[in-house]
Amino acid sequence: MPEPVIASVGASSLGRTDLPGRDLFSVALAEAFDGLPDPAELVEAMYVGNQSESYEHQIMYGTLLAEWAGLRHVPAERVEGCAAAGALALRHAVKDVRNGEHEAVLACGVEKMTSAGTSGATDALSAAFDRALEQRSGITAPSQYALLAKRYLHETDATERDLAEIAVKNHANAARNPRAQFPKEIDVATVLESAPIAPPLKLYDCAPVGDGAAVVLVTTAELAADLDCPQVRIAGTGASANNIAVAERDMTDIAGARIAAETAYEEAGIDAAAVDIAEVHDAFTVCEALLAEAAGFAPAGTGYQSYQAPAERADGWTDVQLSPSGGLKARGHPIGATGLLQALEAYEQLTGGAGDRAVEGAETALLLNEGGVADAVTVGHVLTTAEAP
């Protein structure tokens, strides 16, 4: 059976843009194939994380993007999970060079947020929500987060000055990276006094609004050898569907995301404790917390510890480093680009890219991406550059 690798990557900047979809997918196009083989080379197939065509009232996005990538006759397809998107999209790319189907596939995800405005993002994000039980009552989603971050603090021990921390450790992380939407370190009062949006949620423990594109080729270790690349290898996928509605779940214990976390350790042949850094799906800070323990890095009810050094948090705490990339929370959110960034932060991470925000001896690398809210849907990779086991 083939070896599915990530042998290169790309992206577009991240935040408010005049350019539109096409152009931002691109620009992650073209920094992903810098000194190779054009795609039209290479490239067998394609999908395309996307989260809503409201945005710039375009669907078709395989079709389009495969077009703009000088792609004829191939397969390529949109690929829809809300948030979960790209990761969708490069479950389907691993999937297709593990079989066998291909040798090269591009796991695309690309959203124009902006140009909606808040209300038409706001709108387009509430689809995610279950239409008859959700929907019509107005409920949107730092509302709906909100609602898991008020019973979190209710049966932990946690404060919303951890919260803020959570938020304070993103931020530093996004300040060395030069792909971040706010490269800019904060403090825990400018936290705790920002506006609230959905208490206990304030402004600055959500994620942002923004746009982007990123592209991951997926490629067979033999191909990323004789194309000299630096490769990494997705060692496991996993995936898992909770019911869409929160009320008919529990809030606190992200079942969906410990089973695709799970599932993805197992196709791996490790378990949590092997995790050197994780990109979790922090749209709002007390998702990091959630997602650490549901990970299994975090006994129940110290996720929220995620900002600490290792030596400081609670015993059964792994020495995994959350989020290096500033997360979902400071590095950017374009929703259907968000876990093929996730991936990026990784394959730089493990082959030597990430320059200041390195993680010093990291060779192992879990992603959590969700769509809907909290694990109405969740996608998780192991990467690694560590030898098969």
Contents of the next structure:
Amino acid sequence: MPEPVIASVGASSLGRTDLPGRDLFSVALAEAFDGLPDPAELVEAMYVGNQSESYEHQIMYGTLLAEWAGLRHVPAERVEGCAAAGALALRHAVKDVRNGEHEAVLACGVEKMTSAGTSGATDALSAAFDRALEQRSGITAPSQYALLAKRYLHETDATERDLAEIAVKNHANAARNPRAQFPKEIDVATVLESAPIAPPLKLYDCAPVGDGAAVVLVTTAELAADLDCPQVRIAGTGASANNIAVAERDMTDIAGARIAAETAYEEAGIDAAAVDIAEVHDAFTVCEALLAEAAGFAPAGTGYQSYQAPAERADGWTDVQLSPSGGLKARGHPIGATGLLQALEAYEQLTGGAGDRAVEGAETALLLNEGGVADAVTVGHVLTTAEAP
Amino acid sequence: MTAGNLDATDSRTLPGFFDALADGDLLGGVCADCEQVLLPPRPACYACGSRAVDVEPQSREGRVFSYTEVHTPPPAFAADAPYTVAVVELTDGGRLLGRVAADYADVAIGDSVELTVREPTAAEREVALDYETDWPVHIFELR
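Form predicted on its own done; form predicted together with the partner chain now:
What follows is the entire complex, opening with the chain shown before.
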């Protein structure tokens, strides 16, 4: 079975931009193919993660971006799974290369979230929740996650201050990431005193609305070597859906994420302790705590210690570093592109391209990308250096 | 019970569920194999995969499992904000999300609540899809 690798990555700038989605993609694609043959000479198929047609009144994103890449007549499709769309696109590319169908597949993600302001994004994102009972009750993304946060603070020793510290840590990481939407440090008081969005979550507990595109070129190891690309192995992938309504799930044991991570670990032949860095879906600060537990990094009820240095965390924690990119919180969260931005960060970390935010000695990365509230759908990937055992 | 002959009078469909709710009856699916309660009723149990799902009346009383207050509403509900929403664990075991007719500061986890049902307002009808226009709205009230 061919082993899929990431051969190249690229991204647009993130945040409020003056470019529509297809143009953001063109920027990301140009970075990914800098120094490589044109896409038409390599790429055999493409998948595009994209959350919502409401931002640009545009579906058919597979067709559109294939054309804009100069790739007419390849199989191309949009992949939908709210904020997990990007990792779902990556997973499809991985499977195509693994099963021998293609040697080079583009996994792309794009979102033009700022087109209709915050209320437009709020409305578009609310479509991810059960229509019949939840949308009609006026639920929103922040309030869904606030229900998890309220319960998490009730069941554990975590405090709002701990959640704020997660935001502070991720902003500090983003300050060293030239790709970040918010490359600046903040302090705990800034988080705690920020505007209430859905208590206990405040403005600075929430990932921002922003535009962005990302491209990940998945190839066979042989092709990446022929192209002389630094390569990262995609050693495992896993995915799981869970109830559409968060009310019907366990709200603090994020089962879908646990299954996605464990499936990816099993494929990679590792356990959680082998993971050096993890990009997890911190759309809201509480997510990082919940996902640290679901991924097996932290004993139940201690995931909120993710902001602490490994030696200071509770017994049973691994020494993983979470969200070195700054996470969704501060790197940015252009919905359909997010899963691929996570892969981009891991690629840079594992190929020596992470500059002064590099996590020393990192060889193995876990990516966890969620769509809908929490684990309505979760996709996990394990990435390793080419040299890792 | 099979789902092959589902029509809009069957309470395992949304029209059937909301018709009953409009009359004040909260119906749940109850898995004949593992007893999982499913709100609203549906043809298959998410917990065990069984398609042996019975439809049974559910208690409208329960306790607040988690709650929050929406400060940044979708445009359709802008005039209502801020409003309180909760996940409620009903006495018969099902869990349901809905608005709470109380200020956020007056709610706590574990509070007793009762589900009430009202007709949609003119504003709610305005933002409803055609087939949703007459569906009732459920609200939790503190007891």
